[in-house]
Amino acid sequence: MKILQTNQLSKSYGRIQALDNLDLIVNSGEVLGILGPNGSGKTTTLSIVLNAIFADSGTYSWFDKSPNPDVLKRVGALLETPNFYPQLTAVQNLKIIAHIRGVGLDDMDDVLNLVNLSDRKNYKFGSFSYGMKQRLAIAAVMLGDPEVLIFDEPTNGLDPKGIVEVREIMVRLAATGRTIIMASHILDEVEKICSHVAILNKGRLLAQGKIGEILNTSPILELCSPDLGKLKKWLDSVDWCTSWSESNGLVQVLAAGNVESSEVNAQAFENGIVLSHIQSKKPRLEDEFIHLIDNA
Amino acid sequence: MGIKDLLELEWLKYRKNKLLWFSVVGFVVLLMGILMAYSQARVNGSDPSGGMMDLNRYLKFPKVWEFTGYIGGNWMAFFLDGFVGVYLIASEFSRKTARQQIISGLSRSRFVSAKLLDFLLFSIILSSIYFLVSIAFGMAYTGDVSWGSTVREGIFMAGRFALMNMVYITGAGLIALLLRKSALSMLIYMLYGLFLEVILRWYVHGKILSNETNRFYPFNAAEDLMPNPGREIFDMTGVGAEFPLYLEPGQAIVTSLIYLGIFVGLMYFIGSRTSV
């Protein structure tokens, strides 16, 4: 079942094209990470589908229906920053959200427990640290057990302890099988939490699919030899070497397919190259992400 | 969400808001304080105009309705409505709580409706205070009171007082919806109410239209719902002989209702098209 679909969604702020004909599909049960550098259009996309701002052109649908405010009652969302009434307590603020969504207060204690705010539930929002505010916002997202959860940069502005806490909550939520959409520019976060990824840059969708399909998982070989010139020349000739780069006397090789280190060592020796260092590394998501962005 | 749900929503938001409660209490204290201080004032010397210098006559029925309305409405409520109207709208944008409500499923038109209900409720509260304070002072300073006609007149005047409040507070809310900044909105509201409309009426209007129609400006129409109780002095001095300075009550009511309708319409129009 399609939960959310955008069709040719465009939005500009003056001369800046924030979104450029974005087509995005989120299916039921997916934990989708919308990944992109700052200014890539992640928050703009979420703001439009959450009815906070209007698109210049294009359409979107929730649950295969035209958007209307009532449909958002089935969606829990944290957009950018936690926004609540400072003079009210955590519970009083959650009651306002529950009232708008038309849901009961039965799970109030559960959601506060989930975000570790039970002992501060009767404290004023204005007295909370940023991390606590963010956790309250996550509790508000969860209130009434909505079908879809949306988090926009959920760890933004948090200290390291806060980041760990919020990530743990996100991982727990992702494990429940709900449909989750999470915008982030932190790859590690997306990799740990999400099953699917959509990569945005300059308002355009570069790729969307399962994380393993979109971001290359082939290994990187780190090689070193007393004769680096000969090593590099040899790497240019072998078919399993997709590309290589040199840094601090080490040659990093992006290998096509699963190439065993022992096999590489044997081949190098047969070609008169003695390797003084060989290590197979899991590719960094950052490298793949930058590769996608650069090639867009 | 129906009216009851919207009222409940606003109650959840503001029932603990000290600023609003202090505003209401402050209105009561200040209005009563001014009237009590006034009641102690005396004029020395002879009265050349047959009772005009009897200050206490403004505290007796029926003059007390106009006098309390003029003090409590044209001055105190003008500032208080401006403050509350701006606060209730602008704070929702500056704290981004309007955004949180919209993304939680509240429609923009419902958001505006909730604010208009706040305005109506606040106007009714101030009008009730005006009614009770006027009754209290009227009773204290009037000998024989014909209660039937006095209460009828009081209800009519309280209605006018409420309408005046609605024009002021909705005007302030409209400015806040456009500008979203509390301080700037309040400044524009005050500048318009205290200076710009006066300049338009007396220095611009006459160059385009007849001066006689310069009474039909929004805040002037609202002001004339509670006209200056001392306006008879103008009659004595000849000011206003060429054309009337004040709208008749009926004219003020109709004109204010038209402006209120325009303000409400504009709030819905702007509110439904605004990003949060």
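In this text, the rigid core denotes the largest set of C-alpha atoms whose superposition between the two forms falls within 1.5 Å. For clarity, every value in this text was computed on a predicted model and none was experimentally measured. Positions refer to the first chain, counted from 1. Compared with the form predicted on its own:
Once the cores line up, the CA of L275 ends up 2 angstroms or more apart between the two forms. Relative to the superposed core, T242 shifts its CA atom by 2 Å or more between the two forms.
In the core-superposed comparison between the two forms, D64 has its Cα shifted by less than 2 Å.
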The other form holds:
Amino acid sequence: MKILQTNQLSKSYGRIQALDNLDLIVNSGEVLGILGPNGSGKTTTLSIVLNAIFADSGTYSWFDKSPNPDVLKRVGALLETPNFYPQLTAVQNLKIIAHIRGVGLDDMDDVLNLVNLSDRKNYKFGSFSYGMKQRLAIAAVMLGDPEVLIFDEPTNGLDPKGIVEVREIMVRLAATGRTIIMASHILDEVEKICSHVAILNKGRLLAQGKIGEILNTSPILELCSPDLGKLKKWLDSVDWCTSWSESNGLVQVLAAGNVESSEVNAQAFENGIVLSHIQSKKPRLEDEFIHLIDNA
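Output block for the form predicted on its own, input the form predicted together with the partner chain:
The following holds one chain only.
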């Protein structure tokens, strides 16, 4: 079942094209990571489909229906910085949120327990650390058990401990079978939490699908030689080398087909190149992301 679909969504701010004819589909049960550098259109996309801002052109639908207040009640969302009353406790703030959203409080204890705030539920929000504030915001999103959860950069601004805490919560949420949409510019976060990914850059969709399908299956070879110049010149001449890049004295090679490290080593030696280092690595989302952005 289609949960969310956008059709040719476009939005500009003056000369800046924030979204450029975006076509996006999110199906039931997917944990979709909308991945892109800052300014790629992630927050703009979420703001439009949550009816917070209007698109210049294009349409979108929730649950195969035109957007309306009743449909959006089935969606829980956290955009940008959580905003609560600092003089009120966690419980008091959640009661206000539940009233505004028109949902019950039967699951309040459950959501507080999920975000590890049960023991602090009667403490004032103003006394919370930033990580605790973010976790309370996640609890607020979950009130009323919405079918879809949306998070915009949920670990933004957190210290390492806070990042781990929020990531663990997101993993637990993903395991419940809910449909989750999470915008992030942190590749490791998306790879650990999400089942699907949509990669944006400058408002355009570069790729969308299961993370395993988005990843290039070709091996990545890490090479080093005392004569890097000769090595790079040779790589430009062999047909199994799709592309290469250099960083800190190591050459990262995207290899076509199933070329083996031993075969590469032998070919290099035949061409007068001694490899001091050779390692075959599985492709990562980070590698594919950089490849897509660089070639957009």
